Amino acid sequence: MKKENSKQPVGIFDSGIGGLTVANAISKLLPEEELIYFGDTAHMPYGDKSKDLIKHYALKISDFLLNEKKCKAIVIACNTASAAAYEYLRDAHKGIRPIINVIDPIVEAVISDEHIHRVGLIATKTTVHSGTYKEKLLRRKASLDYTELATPLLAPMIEEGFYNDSISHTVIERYLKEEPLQNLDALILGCTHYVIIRDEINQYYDQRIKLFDSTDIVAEKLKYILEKEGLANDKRQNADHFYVSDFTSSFQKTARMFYGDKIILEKCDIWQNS
């Protein structure tokens, strides 16, 4: 049954405006969703900060989404925030709306598919230190063979506008050449950004291999949940808004590569009153 907040909007939220990319994917299966992008841009990257720190920052922003903007399900659209608060967050408004992380529907494509025996991740430090993608995977299958290899330049690098180019290429060879990388049959893009470079790296793949990154996975598994709680919306009524909590124009038009389309950015400081 169709519930009455199934009107309400979206949350989406990220670290920066890398999430953009699951809010592209989100978009196109889900048109009739107002969604609501919250990206943290006065932080970012997370992927250097402390656990405790993303989780404060995670709790302040999921209120703002769900309180001020009554979104009725939250997308932690961000790796790293996955990682180290997306059971806090799951905790912290358990029983009042579906709180879901980019982290967990990856796993679950990841140990569905039999012919994979080897799997790689990249992803930032924090993700990688977090122990979260090889917990659950060899949790769930312990006969996977798991290996993993921070990759700290790669979103930086996109976020300036380096992509299939030379440096790119340059970049890209120098992590992926690395041992742990080495003979295998997939690999988890573990940060939003990657999205950008997915073609760049299954050339050096000759793809050979099968590549992972949370954009159609993720919401396929949000249609999935509001479809379960009724709360998928039959008609939008009102435009998509995107947030960030510092703008420059370098976010804007970088915003526009991760999207795909014109989208405006509007500056939110949710933190002056912390």
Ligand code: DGL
Contents of the next structure:
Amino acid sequence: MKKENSKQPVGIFDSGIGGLTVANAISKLLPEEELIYFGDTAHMPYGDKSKDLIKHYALKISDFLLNEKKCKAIVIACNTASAAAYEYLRDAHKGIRPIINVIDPIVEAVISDEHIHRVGLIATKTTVHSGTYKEKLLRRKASLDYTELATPLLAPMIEEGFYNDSISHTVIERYLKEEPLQNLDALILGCTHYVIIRDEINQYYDQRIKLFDSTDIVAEKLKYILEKEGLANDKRQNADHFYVSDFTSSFQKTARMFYGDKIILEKCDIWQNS
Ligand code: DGL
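Show the same protein again, this time as the form predicted in complex with the named molecule rather than the form predicted alone.
So here's everything in the complex, that chain up top.
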């Protein structure tokens, strides 16, 4: 049974522009869904902030998406915010509308692949230090050999446009050579920015290991939940909107690299009166 609010948009948020890789996958899989994206560029990066501060930001953004923009569901398109604030948001908005994080669908995919024995994670410092991936993976599959490495230079490097070049090759190789990431069967790209350097990582490993990121897996999860909850839209009425809490021409340029040429960022300062 379709619910009345199935025509409402899907809210997606990230610390900044990186979550556009998730929005892109959602828009390809679910073209009839109207998207409202919010990138908290005024507070980016989240990757080295405390859990408490990220919770505070995430609550404000989710209030904006649910109450002001009347979104029928929210996707936290940021590993760092998913690690720091998912449970908090789920409890704060309990039962109102579905909230999807980017970590659980990846965990699900990794544990159901019987060829994966040793899995690594690369992510921001806050994601790694939260222990969320480790806890969720090992709780579901204690036999996994899990290893992790914080790779804080990667997100800013990509934001600055360094990918598919000698600088990105050097930085990526430097990290992937680290001891914790040896002899892997699979690597989790635990930051929504890393999708942009997925091919370079694949090349480094000579395509020998499996890579997991938060694009198609998360879009599939959203599709499943919207259908299950009677919230899937079969005909969109409005265009997508991409809001940022701070606007510069460099954000606009980076957004094109993550989403394609047609994207237009709109400034929306939800922090103005707080
Ligand atoms: N996009 C964020 C993530 O997936 C990382 C960027 C940041 O540090 O804000 O973790």
